[in-house]
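First comes one chain, alone, set out as structure tokens in the form predicted on its own.
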Amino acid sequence: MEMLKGKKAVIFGVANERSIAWAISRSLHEEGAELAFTYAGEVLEKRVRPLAEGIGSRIILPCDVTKDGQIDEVFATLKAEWGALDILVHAIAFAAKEDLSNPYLQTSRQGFQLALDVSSYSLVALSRHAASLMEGRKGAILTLTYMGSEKVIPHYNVMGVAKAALEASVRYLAHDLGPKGIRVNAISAGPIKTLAAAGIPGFKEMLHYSSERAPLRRNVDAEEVARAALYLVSDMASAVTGEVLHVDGGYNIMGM
């Protein structure tokens, strides 16, 4: 079954073969989508390019989402190569290490601005460019968030605030883009061992705590998140927009 046959998708945020974004990419590829990838910097290019080329992707571009010029170049290339776009996956987040290890109270102005710019505003910037390529194609935009946006998670700090802004952006973008037939959704995944997670102090304890208390009594994996992503970007979710779908074994429903 190739439910995404003929669809064009661009993926922002693959870090390595263990990243959630890569699991989503493989899922979309297996269902027939043609994929383009971006990377931020030479170090990530060395990881991303072999993965992308391994599934036949021809478009692999640099993109620092804090630089409007690079965003412009990515979408100019997509327009020239494809002429249109169906799916955008936004899996980008960043906060300075000290802003995760220190109390939130000590977050610097610069650190706050950086986290919000990379982790939240980038969705707005990318969606604005994608919208013109998605008109008339029932486009789908998907981002990744975490429950630290809703509840206090020690050491998640400014990233939790950035994810809260990201989730609010999902709703406002869904409102703005809905008349164009473009859907915008988010997945709130449970803790998964990724490169990004390695930067969060106490992450191993988070994994243990979550697996003990989630209704399913286990943690989730990237492939489970990828299957949820496939649903949200496919026609199966044609009436779903502005939503945050939790894929966390039910952990988010628990009080005590």
Ligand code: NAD
Contents of the next structure:
Amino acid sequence: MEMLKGKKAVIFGVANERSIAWAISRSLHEEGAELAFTYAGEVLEKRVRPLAEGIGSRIILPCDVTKDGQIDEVFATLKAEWGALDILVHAIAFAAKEDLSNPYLQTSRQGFQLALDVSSYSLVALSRHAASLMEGRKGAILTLTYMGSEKVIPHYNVMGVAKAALEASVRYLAHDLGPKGIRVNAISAGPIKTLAAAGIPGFKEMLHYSSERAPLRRNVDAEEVARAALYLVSDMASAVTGEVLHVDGGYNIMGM
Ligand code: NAD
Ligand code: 0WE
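Can I have the other form now, the form predicted together with the ligand, not the form predicted on its own?
In what comes next, the whole complex appears, and the chain from above leads the way.
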């Protein structure tokens, strides 16, 4: 149907073929969007480059979002190569391992700062750069969040606090960028077995627990998140901004 024909999108957060960002990339590409990718460090370049080149992308750049210089470099390249931008996908989160196992009470200043810098502030920085390339183009910005921002999920800890800041940022950014016609939204996805989830002890049991309790009685997959993402970044959602859309089989509505 080519819903995104002629649109230019930059994707932050592909680590491998299981990444939610990769499923989103495939669905945007299928609809005719032209994509640029970033990767966080040399180790991931080996994974991201072949995936990106496989769908015809030419712009594949390093970007650790804790480094202002690398962010500047990405958007300078996009400006030089494309001159404009329509879509930004932010699918990045990180907290130190110990902060996802110790009680939240133990979170250090450094651990708190790292989690909020990578997982929350990065959306603000990337959106500011993206907005300057979206002038007059009805841009769309999308991020990924998790229900641990709203309710206590044991061990999610400082990541829950970072996702709460991320979701509030979606609303404040939507307010700032709305007058320019730029929409900012988030998808709150149910648990999916990706690289970021692989390191979490007991993740399999968590998947089982949520599949038994969700109204749809199953887990969601990255392709289902990608279809919702396509909706939010496309003209189908032209009046939707500042929204957090749950794609979790309905899990979040349950009280008991
Ligand atoms: P993933 O591991 O494939 O993606 C996480 C990405 O974050 C990786 O590409 C990694 O390189 C990137 N990243 C980490 N630190 C970075 C830094 N300093 N600079 C730049 N990039 C950095 O895992 P995923 O599950 O696809 O995660 C994508 C997003 O989806 C995250 O925001 C995550 O919180 C969110 N999410 C995941 C689930 C789940 O269960 N998998 C559920 C809801 C939301
Ligand atoms: O956002 C996430 C996970 C993000 C994440 C994962 C890691 C693993 C490796 C952030 N930082 C790190 N740091 C590492 O060193 N999710 C939504 C997936 C997730 O993580 C959980 C979950 C779910 C769901 C952690 C505890 C409980 C549930």
